[in-house]
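Here we start with a single chain on its own, the form predicted alone, put down as structure tokens.
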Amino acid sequence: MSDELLSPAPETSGRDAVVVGGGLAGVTAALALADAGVRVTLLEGRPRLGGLAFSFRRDGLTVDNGQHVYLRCCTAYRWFLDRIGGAALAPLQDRLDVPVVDVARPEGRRLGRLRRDALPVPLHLGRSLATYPHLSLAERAKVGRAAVALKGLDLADPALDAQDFGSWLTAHGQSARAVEALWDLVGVATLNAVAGDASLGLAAMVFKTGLLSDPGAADIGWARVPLGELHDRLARKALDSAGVRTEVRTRVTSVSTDDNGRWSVQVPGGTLAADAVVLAVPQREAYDLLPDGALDAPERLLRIGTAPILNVHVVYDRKVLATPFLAALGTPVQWVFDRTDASGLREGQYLALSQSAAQDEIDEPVAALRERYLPELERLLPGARGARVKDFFVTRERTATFAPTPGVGRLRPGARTKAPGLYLAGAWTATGWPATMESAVRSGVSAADAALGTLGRPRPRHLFAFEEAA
């Protein structure tokens, strides 16, 4: 930790803030505060920024720990990309188009597509649903009726949080096949839970916002460069330009307030003083740092569960996938992405498999996963049958997201605490969104907005322009 970090800040009351945590929530909060004229110090325990969306080097390649995508409706994350100068590096599809391959049909491998037309909601998905080959005609009709019922749900109704999405789908005529081939195809990737384990409130939010709000809302975007380029290098450059003092490898051990209402942030070797503190850390870490009385029933944070994501990485000696990505049915494989160019691979092809809701596999040995997934990829991708596997490895995020279980909504706290000047941020806080990059950025904006009010600083309109686009 630098001596500069511990040096006293100039006497400018009401204008010093410390942000604890350098993930997307913390970086967002720091940028928003700094852009409003607040002097900000950002502390991150890891040697890098980006939280759980990061990159690392392996055998000459730059590897993302896991595949992350966003949608056109993710207006806060799109604002974040613009703010750090990275929007061109993570473009959106011109129009939603998802290849869906089913390898369990008796007649063999079959390709379908989920794509939209340039028509108003709900007609924009009408042709795609009418011709979707992975459901029967009767199942497609029932899906349409369920979508209409879903669109009619009131997301502000707290009763939705207490119900599970799977039971709701069953009650609305959805077959097990329809759940697998459509609802879970989307829901598992966005919620990190199968329908039966997911809050109806969160699931309804995903489908209403992503598929039933605006024709282009579900168009998919993803980084064409390593995530570290966006969430670490460009983020740090933006922080530096905004005047934020960023310290990595600096873990906060406690936060407390004095009789004058000033905050003290304890780090190894010293203490930082601040008028406002944003805790942008996971819920269990936030619980450990919260001073007494900051939240009513703080133990509720410990009841917010976590859910894992397993990422399988395969490098082939030749190209085996002709599209940027695909979704799969009838196989343990969920989604496959081509990461060849982003990783820097010059020969062959590098595929990343994103396996959400991976409770049953997260701790399995690499050898067992290799034995399971390589044959499945050969079933899914005919070109893989004659290809040589040059590398196979896995990355595991055991606490990748909060678990979106029924009842989780009442456990998620807002940005404000009962301690003046102390705020919470993180995808697990009460953003209304599941644990996505969008939720993380929204939480950082909410925490900064609350802090600016306490600090008596103006709320710069351009910082929150994404709200007008939502």
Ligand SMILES: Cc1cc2nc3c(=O)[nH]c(=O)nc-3n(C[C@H](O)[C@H](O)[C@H](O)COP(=O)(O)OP(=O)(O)OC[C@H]3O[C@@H](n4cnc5c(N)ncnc54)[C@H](O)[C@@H]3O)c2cc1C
Given for the second form:
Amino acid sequence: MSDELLSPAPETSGRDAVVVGGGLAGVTAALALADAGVRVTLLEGRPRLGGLAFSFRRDGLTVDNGQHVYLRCCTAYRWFLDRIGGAALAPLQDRLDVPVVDVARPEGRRLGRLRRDALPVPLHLGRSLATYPHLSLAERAKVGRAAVALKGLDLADPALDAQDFGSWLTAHGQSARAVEALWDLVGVATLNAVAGDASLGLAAMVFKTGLLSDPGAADIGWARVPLGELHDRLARKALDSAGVRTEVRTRVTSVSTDDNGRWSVQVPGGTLAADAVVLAVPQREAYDLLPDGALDAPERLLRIGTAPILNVHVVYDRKVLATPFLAALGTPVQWVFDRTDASGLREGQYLALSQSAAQDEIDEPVAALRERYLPELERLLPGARGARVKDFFVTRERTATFAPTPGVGRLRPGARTKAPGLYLAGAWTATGWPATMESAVRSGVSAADAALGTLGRPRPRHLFAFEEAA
Ligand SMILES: Cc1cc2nc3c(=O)[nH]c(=O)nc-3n(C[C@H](O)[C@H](O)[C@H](O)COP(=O)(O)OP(=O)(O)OC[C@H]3O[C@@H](n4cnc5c(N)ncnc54)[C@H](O)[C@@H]3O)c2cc1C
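Form predicted in complex with the ligand structure, per the form predicted alone context:
Let's see the whole complex now, leading with the same chain.
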């Protein structure tokens, strides 16, 4: 850490903030505070920014730790992409279009599509649903009725969080097949849990916002470059331009306040003084750092569970997948993405399989995963049958997201703590969203907003505004 970082802050009361954690929540909070004229230091324990959404180099390839997508309705993350100058590198589809391949049909492999028309909600999905081959006619009609019932749910009703989505779907006539081929196809990828393990409140939020709000809400966007290009390099550039002092490899060990309300942030080899501190770290780390009395029931943070995501990476000697991505049914494979261009691979094709809610597989040895997934890919992608596998590896994120279990809503704290000048951010805080990049950015904006209020500083006009975007 540089000596400059340790030098005492000049007497400019109300002007110094420290943000702890350089994931999307922390980067957002730091940018928002700096844009409002606050002098910000961002401290990140790892050697890079980006938190859970990052890249690394492996045998000449740039690999993402896990495939990330966002939707057009992720207005805060889109604001973030704009703010760091990365929107063009992670564009959205013109229109939602998801190829869904079922390999378990008696008549053989079958392709269906989930796509939208240019019609108003809910007709925008009507034709796609009416022709979706993975459900019977009766199941499709019942899906329509459940969607109408879902649309009628009041997201502000806290009772929704106590129920599980799976039971609600069953009560609304959804067969096990409809859950597998439609609700879980979308829900597992966005919630990181099967319907039976997910809070109805969070599931309803995802489906209402993504599929039943605006016709384009579920159009999918993803980075055409490595995640690190966005969340580390471009984020760092934006922070530098905004005047944020960013220190990586700097792990905060404690946070405390004095009688005058001035904060001290302890790092190895020194202390930083601040008027406001944003803890943008995962819930367990937040619990460890929170001073006594900052939350009424801090042990609640420890009751927020976590859920894993596994990514299986396969490099073939030739092109085996013709579309940018697809979703799969009748196989353990969930979603497959073509990462060839983004990774810098020059010959052949590099596929990443994104396996959410991967509790059963997260600790399996690579050899067992290889034995399972290569034949499954051959079933799914006929072109893979004659192709040579040049590389196979996996990335495991054991605490990829908070577990969206029923009841999790009342465990998630808001941005404000009881300690004046101390704020919380992170995808796991009370944003109303599941653990996503959108939730992280929203939490960072909320924490910055709260801190700016306390510091008596005006909110920057260009900062993401929830009301305007809603
Ligand atoms: C494999 C995978 C796939 C995913 N797919 C998607 C997807 O498709 N779409 C989507 O929207 N979201 C997805 N997510 C979720 C998304 O990545 C996260 O919700 C989001 O990045 C969380 O950001 P955050 O800033 O809240 O937390 P984090 O990213 O966890 O950032 C917290 C940071 O704090 C740092 N830190 C911790 N303790 C300290 C300390 N004491 N001092 C200093 N620094 C500290 C950590 O090193 C970390 O960088 C996925 C996640 C994973 C892992």
